[in-house]
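Just one chain follows, in the form predicted on its own, and it is written as structure tokens.
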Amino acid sequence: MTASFWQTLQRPIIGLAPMDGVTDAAFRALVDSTGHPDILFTEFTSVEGLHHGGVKLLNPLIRHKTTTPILGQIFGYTPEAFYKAAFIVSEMGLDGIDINMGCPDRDVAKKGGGAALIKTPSFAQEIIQKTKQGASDWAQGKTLQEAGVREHICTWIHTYREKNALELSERKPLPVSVKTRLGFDKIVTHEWISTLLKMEPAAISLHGRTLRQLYSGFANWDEIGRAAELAHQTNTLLLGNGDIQNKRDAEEKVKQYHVDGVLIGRAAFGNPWVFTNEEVSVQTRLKTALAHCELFEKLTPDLHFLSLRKHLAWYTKGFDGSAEVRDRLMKTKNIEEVRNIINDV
């Protein structure tokens, strides 16, 4: 396994979990500058969509300027598409490739991707192998075109790199990691994690629920702890995920279950300070909401502004008059309207 940023990160690693429809470039940049997590993940991107030339699917892989490692998360069910996606993530200037083997979405699972890969362990291993091969071939100089990536994807990436002055000083194979769950319809921690460890991923992030549970009940941290015991016999790091409420909670989980780190997900909604245990004023929250909108326009001007409304709702909870402010913000159509409302509060 090639040495990477994973080996140099200070333990415990406390990072922002990947969340579809949430962890876009603007949210990651905001959390990065405010909460300073150790690692960041993009939203997940379909390898089949990239394989067929879906240029819009490159938007989730946009990165902001930072020294914090950012992992491009991909999902799907076609090994050859994972091979090409490894080239794309590498060319986008990200720091690692994370394979989603835990998504509970029914449509994804029906096609054999996400958490459904838990039911096909040998196929999951093939996908990891193909992804690592893609990362290695890219590092050895193989081009996007030679890998069979569609021409308009190649053109988009070339333009993106020029526009952002993104220089790749040297080609190193990006580390490949996996995010997954305890099982599909039942807990199979030992068998499943052992299967993944044979492929020597740089890290495994384990959500403490099965697919059948979705996000109901409580995350099973005892099983996460058992997975950590298995990983500690290898060079693969094990991060736990599920029901982490704040940094103190994260640190307690690390001590109790001996994981190498944790990922914080839903607790970061409207609360990038979850990584610092900082208590902030209402005015700070509102100014941060506006800063989030500004980052969105700067980093992803082609995306629809209305996707910010859920974030604005999360920032405006739990203070006197919050319902009225939130109601007004839910009707905004652009950043100027948001700015006017926040300046009135």
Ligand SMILES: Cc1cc2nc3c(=O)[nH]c(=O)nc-3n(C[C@H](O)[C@H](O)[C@H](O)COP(=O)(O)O)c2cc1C
The other form holds:
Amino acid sequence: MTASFWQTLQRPIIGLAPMDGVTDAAFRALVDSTGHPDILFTEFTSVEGLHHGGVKLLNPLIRHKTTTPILGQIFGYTPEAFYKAAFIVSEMGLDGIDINMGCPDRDVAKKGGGAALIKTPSFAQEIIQKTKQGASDWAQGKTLQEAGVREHICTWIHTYREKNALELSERKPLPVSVKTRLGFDKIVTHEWISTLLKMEPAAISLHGRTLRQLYSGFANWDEIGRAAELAHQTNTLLLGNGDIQNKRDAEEKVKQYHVDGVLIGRAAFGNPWVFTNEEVSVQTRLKTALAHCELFEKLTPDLHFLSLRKHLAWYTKGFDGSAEVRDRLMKTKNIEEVRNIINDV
Ligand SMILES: Cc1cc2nc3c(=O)[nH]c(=O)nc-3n(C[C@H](O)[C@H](O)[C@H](O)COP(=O)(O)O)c2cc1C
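Return the structure block for the form predicted together with this ligand; the form predicted on its own was the one displayed.
Then the entire complex follows, led off by the chain already shown.
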């Protein structure tokens, strides 16, 4: 296995979990500059969608300028499409490829992708192998076109790279990691994690619930600890995930369950300071909400403003007069209106 950023990161690794509809390029940039997590994940992107030439699906893979490693997360059920997606994530200038094997979406699971891969271990292994092969062939100099990526995706990426002056100095195979759950309808940590470890992924991020549990109950950290014991016999890192509320909580989990790190998801909603233990004033929160909108405009002008509203609602919770500010923000249609309201508070 080629050395990658995973080996050089200081332990414990504390990262922002991938969240569809939330961890877009603007939110990642904001969390990066405010909370300084060690790694960031994109939202998941469908490999079949990329395979069929969906250029809009490249938006989640846009990166802001940073030295913090960003993992492009992909999901699907077609090994050949994973192979091509590995080329696309590499060419987009991201730092790692993460395969989603935990998504509970019914449509994804019905076709055998996401968490359904837990039920088909050898197929899951084939998908990891194909993704690694794609990363490796790209590093050897094979082009997007030679890999069979659709022409308009190639053109989009080419323009994106030029516009952002993304230079490819040295091609290295991106590390491949997996994010998954404890099982599909029952806990199968030992078998499942052992299956994944055989493929030598750089890291496994483990959400301590089965798919059937979705988000109910509590994450089972004892099982995450068992997975960490297995991973420690290999070169694969194990990150735990589930219900972490703040940095102190993250540090305690690392100590108690001997994981190499953790991912924080929902506790980061409207709260990029979750990575710092910092208490911030209402003014700081509002200023940050505006900074978030400005990053959104700069990084992803093609995306619709409305997707910012949920973030605005999260930033404006729990202070005197917050309901009124929130109500006003929920009616905004553009960033100028947000700016006027926030400057008015
Ligand atoms: C709105 C939302 C979207 C999510 N999207 C993804 C995703 O795209 N990929 C993924 O691997 N997990 C996804 N997850 C799961 C989270 O990464 C994480 O595993 C889960 O929320 C548990 O962590 P937490 O308790 O810290 O939130 C999503 C979770 C939420 C709440």
